[in-house]
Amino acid sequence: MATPGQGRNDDRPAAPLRDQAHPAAGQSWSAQGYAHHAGFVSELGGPLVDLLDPRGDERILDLGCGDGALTARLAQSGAEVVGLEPDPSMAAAARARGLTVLERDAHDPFGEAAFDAVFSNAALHWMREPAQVLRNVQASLRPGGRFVAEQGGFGNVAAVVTALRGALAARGHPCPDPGPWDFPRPEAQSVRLEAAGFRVAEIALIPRPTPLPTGIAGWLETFAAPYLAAVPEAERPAIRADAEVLLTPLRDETGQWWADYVRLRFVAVKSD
């Protein structure tokens, strides 16, 4: 039975690392800031772990493992768990938990028939070429292996995106078009998965209004960087403040801020 930091050395994915990390969708991370503003992301991942139902005799990849909070929970099953994370700060935080982490971009191959299951929570929507990522996932799975994932789905943070676009336009800045995130409908994601060599066992959109522990200001500070990449740094706080004003309807009568999350959750099995 493997512990989080004791992975086998046989059939370890051997694809070359990129010379430098390539932040997904123009986003870089601070592990400390993420834990403070967005720790709820892993806390709300429990149902996805239950859906995966990891077993002690399995080898599992956590795709986009971040700081490893959910990866460590997977490892409690006794499975051999490997994280994949391109951001150096996040990868270091995951390793500090005793986890094995491949520090690379999921757009690059990360193994051939190396895993019994691939798990991913709140990461796929950051990846700019989803078809390539899905092909890499399929290749990394052993025959009959399963891919269990949750990401932003169609309509996810629509109000937040509208506010950011409005705040940018009001100050004369262009808005990224298309936007930086991939929030597909179930039908579109099913087509992608099937094209990559999967059979879709289940897939659904799940509306999930989500309380924000540090308010919409903390959310924007943590996640809105792709929308502000072309804006001079000195102007970014004003745009975030303008967006916060526009988003006042997401603040309830007690003062609690909520994000208008819609999640896309699926289970797909590698076709024979």
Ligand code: BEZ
Contents of the next structure:
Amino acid sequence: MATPGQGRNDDRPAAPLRDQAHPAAGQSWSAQGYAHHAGFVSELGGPLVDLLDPRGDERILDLGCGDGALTARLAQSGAEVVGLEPDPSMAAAARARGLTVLERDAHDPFGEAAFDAVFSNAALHWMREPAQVLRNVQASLRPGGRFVAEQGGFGNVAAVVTALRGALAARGHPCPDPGPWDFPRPEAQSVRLEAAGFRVAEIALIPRPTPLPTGIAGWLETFAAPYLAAVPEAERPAIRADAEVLLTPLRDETGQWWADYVRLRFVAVKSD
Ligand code: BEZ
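Structure of the form predicted together with benzoic acid (BEZ), please, following the form predicted on its own?
The next block holds the full complex; its first chain is the one shown before.
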């Protein structure tokens, strides 16, 4: 785990980090666990990298770079790539790939006209204050710079969320309200992007049922912590097991589990 001042290749923010450095209450990350249960997240990022079309003379920020698997692919273009990642375990894994990582929360400023492009895959839906993050992205871009991103969109993991809500209610536990994840419609995200100073070049919802390498149990173990934050630890496995039973329709005839992913993909250009 990275500790302040020890072997870091980032530049520390002048402002203090937020008290809660993780993107959603109750969620923390293990780079090893993430690679095991959710390596598909970066593996499926190829089309987004193609959409970004990074060039060798560019400076690019990867917002929410996680363990850097996709960031490393951006760097293959020859571009100067910087990851932004608040979680120490993930940031350390990205640095172990030789990447430069700013270990900070995207809700705090991370640059002034410093990047030609900002890229983000599967991170924005964790942001508690999306408008603030979009303003920070806009400020970090050079004039005309582009923001190319994919996140969960409206309807994303709706079955999973419904099962978690049902499993919590059945055992008398409250459900976090609002939920921990932001899954906007294209119209709503366009309004936010324009308010932050972007012109939306393209934006679309893309249903993408996604096979889960370690089943729905692995997904719940990796990602469902925010729903279980108020539940005594000893009871959490039972709630995950109840949710898994409710989610049986997400298992196909071969036994393969699928997540009901819906991606929101967009390209926005800094407009002033
Ligand atoms: C997603 O990539 O869509 C996602 C991952 C974890 C929690 C919620 C959504």
